[in-house]
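We begin with a single chain expressed as structure tokens, specifically the form predicted on its own.
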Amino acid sequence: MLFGNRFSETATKFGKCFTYTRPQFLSLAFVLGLALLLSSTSGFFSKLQLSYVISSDSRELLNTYSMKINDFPEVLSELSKNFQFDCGLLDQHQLQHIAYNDYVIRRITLTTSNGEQCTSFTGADVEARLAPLIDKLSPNVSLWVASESRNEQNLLVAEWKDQRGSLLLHLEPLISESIRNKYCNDCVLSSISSINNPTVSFWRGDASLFSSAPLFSSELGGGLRVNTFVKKELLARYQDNLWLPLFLLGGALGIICIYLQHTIMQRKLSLHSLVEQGIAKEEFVPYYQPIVDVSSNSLYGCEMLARWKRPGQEVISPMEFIPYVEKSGQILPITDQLIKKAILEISKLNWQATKQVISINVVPDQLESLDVMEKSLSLLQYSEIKPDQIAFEVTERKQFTDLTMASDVIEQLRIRGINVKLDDAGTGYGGFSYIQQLNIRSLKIDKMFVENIGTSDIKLSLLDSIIAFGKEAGMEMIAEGVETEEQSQYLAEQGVYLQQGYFFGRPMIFRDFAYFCKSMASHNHEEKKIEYAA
């Protein structure tokens, strides 16, 4: 009873040290999950790791004798040259001494031309029990398999004759003796049989192991294929060894991917924090890049680019917090703070009077609520700029989940004067359907296209055939990613005469932007005023 009570109270204390909140239990959960998952693998990886381990120690003893498969027939012709073939003296002498001083040769018998035989072992005759096992390995050599005694282990028989006569050279088991017992007594056995007849093998080791599937096969080399069986025991010894080494890895992986999983987390948390306080303290900002109509080199207008400023660092890419902030939500305040900073800047250009047009961006969630846009539109309301002056861009590479609400809004935008185009066109999901379904006039053609004017890449002809589709449907269009003279003239030669890009202007401030209006406006001035010289 005492021993009962004190296990109690040993066990309750043990539980108050492991209390577990839920995500910490599933954690916990996933980690051991993970551990005895991979600790189940450990007959299959026991499996590569002995065939790994015997086939290499199989290679580093063939290396080791002189004599492979495939050295046979050199090696065999070299060794006839030691003998008369007419059993003589000279003959019975080389037979003893080269079967003595030749560790991988048990015996060897010479065949003369008349039949005669004479052999190194007196009293040893097996040769009526020899069996195929490659006839011709070589035109002069050819291997065979020769039994000691009945279902008993055999012996390898190399065989090399020409019209002199013939030499069998029964070679000792050397290789598979030492493999035989080499991890313990008697659980390895090798056999090699010809790959054309396996019916016929040379094995050493316990017969019963045949009844087993091989541990692994493998090529010798010469038409020979080496099927290696081992007994369970000697698997289960490895799978044993192997099970805690699998078990502690499966959990240090769980750990990593939990601590990856926990990192990640953080930092959207970080992310989705900072870009709140961005929000709050006004640190996105608009850049504009400049959209040049080529056909009277003018200033067709710009487009809206978003970027990220916070104090005391650079500029963050639009990559880097665009594709979380359009998951997040994020984007609608701030696509409504680039607005009214954008219309207050683009004001001070005198914009109003021209027909200039300002592209800003946004997600097909902008289009799919008419309250979001009204709430977006509000911001234009203390501005002279007018409506036709300014376009809503929504790319393709994002889906639209409610096509008949992205209708109705784009039809109330259009009836107030407001343009919808839509950008990276033959990106994304809707292909040209959503021009169809959207009733959208205006289409920017993608970078991914025009970056292979030029070149011989499938993309070109596709670039051909949206022009085509947009020429075809009257639609406006506008080239993104122009980058060089010879894309801006392909372009222009195609009938697409609005085009933007570095060859024309990167991405700028407002105070760039300005400067690059009035140089522009400058140069058409003086091309005018030479027009009218002329």
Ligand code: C2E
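What you are looking at is a predicted structure, and each value in this text was computed from that prediction instead of being measured. We call the rigid core the largest set of C-alpha positions that still match within 1.5 Å between the two forms. Numbering follows the first chain given and starts at 1. What changes on going to the form predicted in complex with the named molecule:
- Relative to the superposed core, Lys459 shifts its CA atom by less than 2 Å between these two forms.
- After superposition on the rigid core, the Cα of Gly43 moves by 2 Å or more between these two forms.
- In the core-superposed comparison between these two forms, Ser376 has its Cα shifted by less than 2 Å.
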Second form
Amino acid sequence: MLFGNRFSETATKFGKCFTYTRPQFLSLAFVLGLALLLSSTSGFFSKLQLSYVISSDSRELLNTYSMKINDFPEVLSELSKNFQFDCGLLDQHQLQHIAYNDYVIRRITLTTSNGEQCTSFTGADVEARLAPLIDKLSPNVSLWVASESRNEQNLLVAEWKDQRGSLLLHLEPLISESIRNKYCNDCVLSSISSINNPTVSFWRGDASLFSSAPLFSSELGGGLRVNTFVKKELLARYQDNLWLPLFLLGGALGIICIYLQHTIMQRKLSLHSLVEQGIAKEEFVPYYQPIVDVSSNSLYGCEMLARWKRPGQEVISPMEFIPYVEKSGQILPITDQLIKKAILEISKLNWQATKQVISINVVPDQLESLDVMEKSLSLLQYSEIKPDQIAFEVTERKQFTDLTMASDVIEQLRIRGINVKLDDAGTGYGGFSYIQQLNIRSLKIDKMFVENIGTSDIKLSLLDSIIAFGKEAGMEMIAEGVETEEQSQYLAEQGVYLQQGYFFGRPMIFRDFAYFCKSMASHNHEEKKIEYAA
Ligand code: C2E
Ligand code: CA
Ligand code: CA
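Having seen the form predicted on its own, please provide the structure of the form predicted in complex with the named molecule.
Expanding to the full complex; the earlier chain stays at the top.
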């Protein structure tokens, strides 16, 4: 089970006893701040929105233009074959016909070799060509830009010319009228420029009314670029429309953040404060699980295992709170509380006359500080227990951060006769390198290896390797999780005589453990299996 799950389940199980409250005005300021922050981006988002709307609206027209520009040389020379270049009836009819049938062409003007002109369109005039964009698209064709006299839109002009005369095609504006006037009158303007000479601007409108930078620009093919500008008035309208939705979105995000933080803090603090209360009320108690020497059928000692006893509630397993308290650092006072209680209880067993050992679980952090260890051991002075009847089990599942320090502390403990065992050997970080670096002489073989005895699981060969290693290195070995006679026998055959597990006895309260010790002493040579409820 993941720590997070366990953590929240535990919090729910114990009920909430602590409410996390953040000052109201701070929450309000946070929500308001986020709302204002998001609404201040309305300028940016309005540009984005507007440029998206215009570019998607005008994409089709621009694509048509790009295709046409590339086809101009061929199309125009074909077109020229239809004309007599005398502005006679036939020519005039052709002009009308072409302008009528092609919606991109606004007007065609034909000029004869002697300067006579006829045109397809007799309405309002368009301004003369302003400047050449591309001089020679082909030997006969050049591109120009003109300006629509009414509202200064740039128009693209294509000119075909030979000795018979010329044809001048004024194309419709690149941004269609419907889009230009969709939002407000002449709010969107286009300006055409040549990519080779981008600094030349042909647009002659009132620049102060428009955005200084183009809203977007796109390539038109044939070396041309079209830049689209919008009126500031239009941008302001879009910005105004976006301000409120962004403000509300920011506010909603702020509320969600506050809610999430509140929930997380509440959960954390509720478990944290429950443990805190548990420590203050001394609710953490030691259970004892016997460790038996099967070679002599005698008691080697016991492992002390933590339990949390909350008044009126079920006993809580260490799996529910140990991962959390190891992280929060609350494991230190809990261990002290357990040692204090265990020493008082074990003193009643007259162990000073024996070599029996009580084994205490610690995490690497605890072994990395001599002060922490000294403090725990100072509790021994109130008892009859000798230091060499104490052992520490440090789990390999957690990582050591300062191996040098840990090795010093372990050495100090050894000088006092206190043994340190490597718990869950083979399951965690250090592998067997910890044994060497920390000079550890005892191994606890985890139940995950023992439970494979009698199966063909790969872990069985791992068990055999761990045992072979332990023997080779001359280490003391204790197998945990022994549940069956078969497992016990297998281990004994391999030379692992120190065994712990439900086969001998579950973790139990002191009264039951005292009874277990007594009966073990009196039936020293009988095989004994006692089941106690944990
Ligand atoms: P651990 O150190 O590996 O302890 C052995 C666990 O295996 C104990 O679980 C024990 O009840 C269980 N066990 C023993 N024999 C058998 C068996 O035959 N079959 C099965 N299925 N299980 C068996 P428990 O008491 O629930 O403790 C769980 C873990 O919590 C311990 O694993 C240890 O890592 C941690 N823990 C317990 N007390 C303390 C403590 O005071 N300090 C620290 N730091 N950790 C502790
Ligand atoms: Ca252990
Ligand atoms: Ca274990």
